[in-house]
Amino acid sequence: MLPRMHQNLDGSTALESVADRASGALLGTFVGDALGMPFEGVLHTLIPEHVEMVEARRGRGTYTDDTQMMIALAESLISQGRVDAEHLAQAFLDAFDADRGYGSGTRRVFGLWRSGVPVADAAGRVFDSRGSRGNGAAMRIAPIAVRFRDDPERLVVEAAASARVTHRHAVGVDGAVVQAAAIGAALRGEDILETARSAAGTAELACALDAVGRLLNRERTPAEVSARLGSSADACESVAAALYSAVANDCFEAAVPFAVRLGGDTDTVAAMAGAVTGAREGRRAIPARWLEALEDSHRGRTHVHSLAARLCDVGTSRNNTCR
């Protein structure tokens, strides 16, 4: 039985809608990652009020790391129609392009992998408790709530298994739920922000998102926001930042850039910004230019919006709905 679809408003259908929303929410990443990537580290007072598309260090429109591991993720997801570590692991070592700006601390857990640490095992021993809080694990995360959009609670279980494959802290944990959380509210159209704090596991992501809803009580600069948030690679920091973007801003236009000028971590902040934005307005929301300048080599912008398609696909054939 094929799921049941009905016309929207515009003419488009419910299954449209879906599609345009997952495409929308990976596209997102890819494009708040490659409008953030050259202002990486930049404080947000040398940051132009007006983002675009600049030359960076592989070129104008191409993406990092958060893209090559949402790449991969994604195709995992598509393979096994779940989280599976040991097939995550290797679809991590088989994209990974030591030019796209890995981080020290990932580079060291593919490298036990490949010296053949199992992966349960490899993250644990790169970080110890107080390590990896960073948001390694919440920019890649879109996939997850394409895939488990239609079921929050397997949403946050397989979220936090794609996260542990990485990383062990309990916040850089809680970071890629808390995100997936949000796209996955996005998708359904419901409350960003109160779903993310639902969802949240730890006393400082709960914390951070109490602060975001504070600050929406009125208009505020990035420097406001980016003094009272942070947005370091640090998750907590990080994954506040974007939703704030995402919340405060109305359109993908507006909520990227915003993400971009708060400085700090500007590619990630911005990639999970756009994931969230991506996903609550769809693909045809954001900018063609920016679309269109996106690198679209092997594993570029055209297999990204293939991804978000066979998700939904997967989705659909497997739980005989797609709401």
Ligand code: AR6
Given for the second form:
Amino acid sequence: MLPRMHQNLDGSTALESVADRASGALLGTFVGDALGMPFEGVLHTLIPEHVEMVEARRGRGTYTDDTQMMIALAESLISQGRVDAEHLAQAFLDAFDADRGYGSGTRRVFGLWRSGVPVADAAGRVFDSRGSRGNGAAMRIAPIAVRFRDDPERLVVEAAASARVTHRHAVGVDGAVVQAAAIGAALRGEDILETARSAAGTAELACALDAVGRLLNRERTPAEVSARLGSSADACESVAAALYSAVANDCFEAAVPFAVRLGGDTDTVAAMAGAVTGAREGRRAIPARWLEALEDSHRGRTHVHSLAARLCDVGTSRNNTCR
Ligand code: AR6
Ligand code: MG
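Swap state to the form predicted in complex with this ligand from the form predicted alone:
So here's everything in the complex, that chain up top.
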């Protein structure tokens, strides 16, 4: 596969490196999370047409559970080289900050772990033992796609394993698999929707992705798209909504605000759209004004960028560097 050619602002053309697209996937998640968070639960008619990074509850450019769990997953993958459920669960618990807006199901799973329920059992005990079908496993998945970008079959297996740690419902797992496959395709420069559709393992996700394909026949408003696909915290709705936003818009600066304007679970739909478009276009395509606004605390923007570089190196057999 040839690397995508990238037009720089100064008109020169440079080859986008894998490292830049890996950083785009992780920082794209972060930017989408921070752009969307102030609008979570706001009626979509009240979301401005021009979405910018505005003041948020914890400050402008701050992240929520989406980015916090993505960071924990990246750190665990770097340490273990693969998904190790016990290690990942501990990483989630160590990172947990109750003020970052975690879903109720995920908080209950954490509580069960703390009370001694085995990691392998807890996620199957929530929501009347059906397990969560929320988007919490999909929203954090970018590190899996970066780590296993060159092995699409393993990417799917590891994505499912990472999801099951907290999300046991088939739709919660499949949302993570589809989102990981989409980011992987974006990193490799392949057809995003086609790859995502092939990876879908449930009829629900497959139907939602077919609906995405049909909506692409002409330009749509965010209101039309959210009416057709939904934009709630349900994995089926929000993964489809994020993929539509990424595929229907040809640049990061358009795709992520479009995702926010769908309303509903704005931070997570935008985080997932940001992961896919960031992987497709690279970090250099993310507007500097958004990157510069991101919190740069101990585990902030600089750390996320360095995690992407380290994920590129893990398990690289040839020379252990990003190409
Ligand atoms: N049956 C009915 N409703 C369900 C089910 C189910 N089996 N599973 C999930 N829900 P949750 P998450 C509903 O709590 O996936 C945060 O803001 C239920 O209403 O497991 O980790 C994140 O940033 C439940 O509360 O959380 C995300 O935006 C909701 O789906 C979002 O929450 C989410 O599932 C999801 O995070
Ligand atoms: Mg969130």
